[in-house]
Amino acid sequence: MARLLLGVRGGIAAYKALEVVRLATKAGHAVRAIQTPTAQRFVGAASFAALTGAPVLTDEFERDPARGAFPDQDPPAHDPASHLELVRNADAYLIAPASANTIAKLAHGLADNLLTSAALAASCPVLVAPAMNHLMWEHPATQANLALLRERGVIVVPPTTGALATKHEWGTGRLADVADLVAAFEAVVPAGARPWDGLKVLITAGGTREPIDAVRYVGNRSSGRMGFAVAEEAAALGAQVTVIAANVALARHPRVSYLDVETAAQLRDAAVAEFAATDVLVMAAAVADFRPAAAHEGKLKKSGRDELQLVLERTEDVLSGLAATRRADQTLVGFAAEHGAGAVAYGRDKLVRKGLDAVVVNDVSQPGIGFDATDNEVTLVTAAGDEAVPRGTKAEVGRAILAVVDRLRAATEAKAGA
């Protein structure tokens, strides 16, 4: 795991920095925090100290009880200069939120507080996550300062668009999503030893679209959230992850490679090309079972028609085709989105019929889970039995799926070594 130095500037978004600490420490990273005096008007130092397990510093002349060490280090015997020792020990320095004033200071080399002094002394990657009113963000001075920082190698994690702190204000200036901030940090630091280092994972996500004409298609409601969540969890374990994304309009994780496709045939071709080098396949995409037998080249007009009849033909079973060529050391996980009674029984049948190691059964008849929802609730079916995963975020469900994959692979390796 890595060491993150977090610089927290004043602003309403400072409270989100606590969530950055929580997610980073949950992922196994060691975190130290620096706050400006203004930041402590929004969030107290005690909150950061409790989450990091380390002292929080504000002033350059303030003695650091940990002597610049991170929670995973032993403090040195002497008292070093805090702004030098903290960045010397850090794998990356993330300033979030970064105000327009702080960005201006960083761009012009000012070092008038501990946060900016540490940035000037940093030889590790420096990341800046702006958060401010949209008028300040759009000002030419702010944009020029950001351009200067980028030229010097500073990584700018751009703000998002939405409701701002001031009532009725809307625009670009919201601090980037917390998960994206942690992902940006993880993308620039060495991962260290992780359980799935060297493992190649292939995941399909989203829903295919089969064209009727130039503008219409036969599709489904899958958003790709579940597949993307599994991919991010696999990347956090150290795996080399590739996602075949079928029509997915979600944020991309910097440690995951993505191949975009539209149709079932394109997804099949991409999966076949990647499968031989894959250790784990997680087939989360909703692949169309049928497609129009012939797609109209232009746009079908409704004039002169009272009805439109479509002739559908079966698409190739992508997962069965891959399973037929599998190696003994590959692990294959399928998904079964079912509706109502008999869902788990169908999952057991699919497990045997397609030669899989596990099937994730998703009963989409339950409200608030499944397609285009942030939560999910599944049953994991393997040859050893069924395991119910209670309702939780798709990230939590993704972790449960990969835990089963881990057990399956351990059992396969033990059998091979016996």
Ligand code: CTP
Second form
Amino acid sequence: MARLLLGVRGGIAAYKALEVVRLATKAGHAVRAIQTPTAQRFVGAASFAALTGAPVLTDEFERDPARGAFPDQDPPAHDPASHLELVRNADAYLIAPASANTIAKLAHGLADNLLTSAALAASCPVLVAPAMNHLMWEHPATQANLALLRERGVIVVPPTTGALATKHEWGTGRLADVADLVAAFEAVVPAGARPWDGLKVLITAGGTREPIDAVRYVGNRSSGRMGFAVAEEAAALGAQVTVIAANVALARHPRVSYLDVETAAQLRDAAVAEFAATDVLVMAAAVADFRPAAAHEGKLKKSGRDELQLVLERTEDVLSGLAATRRADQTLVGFAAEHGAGAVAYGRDKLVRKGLDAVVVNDVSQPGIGFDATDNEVTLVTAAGDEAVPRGTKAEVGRAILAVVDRLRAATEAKAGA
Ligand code: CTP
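The structure above corresponds to the form predicted on its own; please give the structure of the form predicted together with the named molecule next.
Expanding to the full complex; the earlier chain stays at the top.
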């Protein structure tokens, strides 16, 4: 079971959106629908309301009688502050049919109605199913807009080819098959139980870069793979996941929100802004401990120099700073990249010194694991003891880390309830 928010734009194909609702609800999903006013000229709201079993919204300023809840949820006791509560509760947002005009608006961030505002506010995966005249579909502007959306992680369910709505017209532009639309939705939503539903997880990933001049930096070899893997595993458990990504060039997951940063200071600012609303923090980023005391303006020239000395200054320890303001109901996980003997002992020291609940220790002196590798092998250090996680993919190691977080949270909840 998952929550599908369906955005219906005006057009002949709007009637097919009813069939999407029928198939999705039959498959056990909870569906809410948003229509544009033009869509209502093609198919009335009463049809969507009857099939979804919930009110249909068109206007940004209209009160939602269900207060943003899906049919499987209890409406909150108070009206939510935002009319965008609906998209916050959705597991995925499918816009079907999407006209060339809507696609153009989405590509350029226009939010002139509830359907487009919801797309701009969506942190869940967004799927767009175009349906239009074949010449509009083939137009370079439409194709460029779709390329832009794809680049940003929007999933485009392409139209099919065949006879179009206008008599004697044939080409590409027919809304994809309804079964394919439901399948595309199911491919991006978490399967099965969602034990972390409602939990807010903040993950830092990658390696910071500290500028020496306009083009050079002091950096490290972290690829961001471990943090991204943890993020995807947490999203699969149903959590609301934000990743602060420091210079990560990896593919992005549609169920995860990303904030890009470059330097340790930017990472700190982003983490501080997010921390109060966070239940679980996993600090996987390799944050610079030192940065050039002053970055040169422009590009440093080599002429006239036999050597160049850089003066480095300490950066702030982000994790310790956050831990100093933590609440007991938050779970904090740090990483310790250690080299050779004594790795676990160093990790244990960090657990205590930084005020954490768990430290993931990896020995980066071992070939094939750690920085920039696809595999990892770690020891999870908590107050209760050490747990060795054998070599495996970063996804497997990510699951082991989250299993420890689960245990820690259960223990904290038991203590709070006692
Ligand atoms: N970390 C941080 N801010 C920094 C440096 C590190 O938040 N400026 C975080 C890392 O993301 C990691 C943990 O702290 O989760 C451990 O980092 P590490 O640099 O190994 O710890 P240190 O205590 O600085 O120890 P060391 O002397 O080994 O560098």
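By rigid core we mean the largest C-alpha set that fits within 1.5 Å across both forms. If you're wondering where the values come from, they're calculated on a predicted model, not measured in any experiment. Positions refer to the first chain, counted from 1.
The Cα shift for residue 153 between the two forms, taken after rigid core superposition, is 2 angstroms or larger. A displacement of 2 angstroms or greater separates the C-alpha positions of residue 116 between the two forms, with the rigid core held in common.
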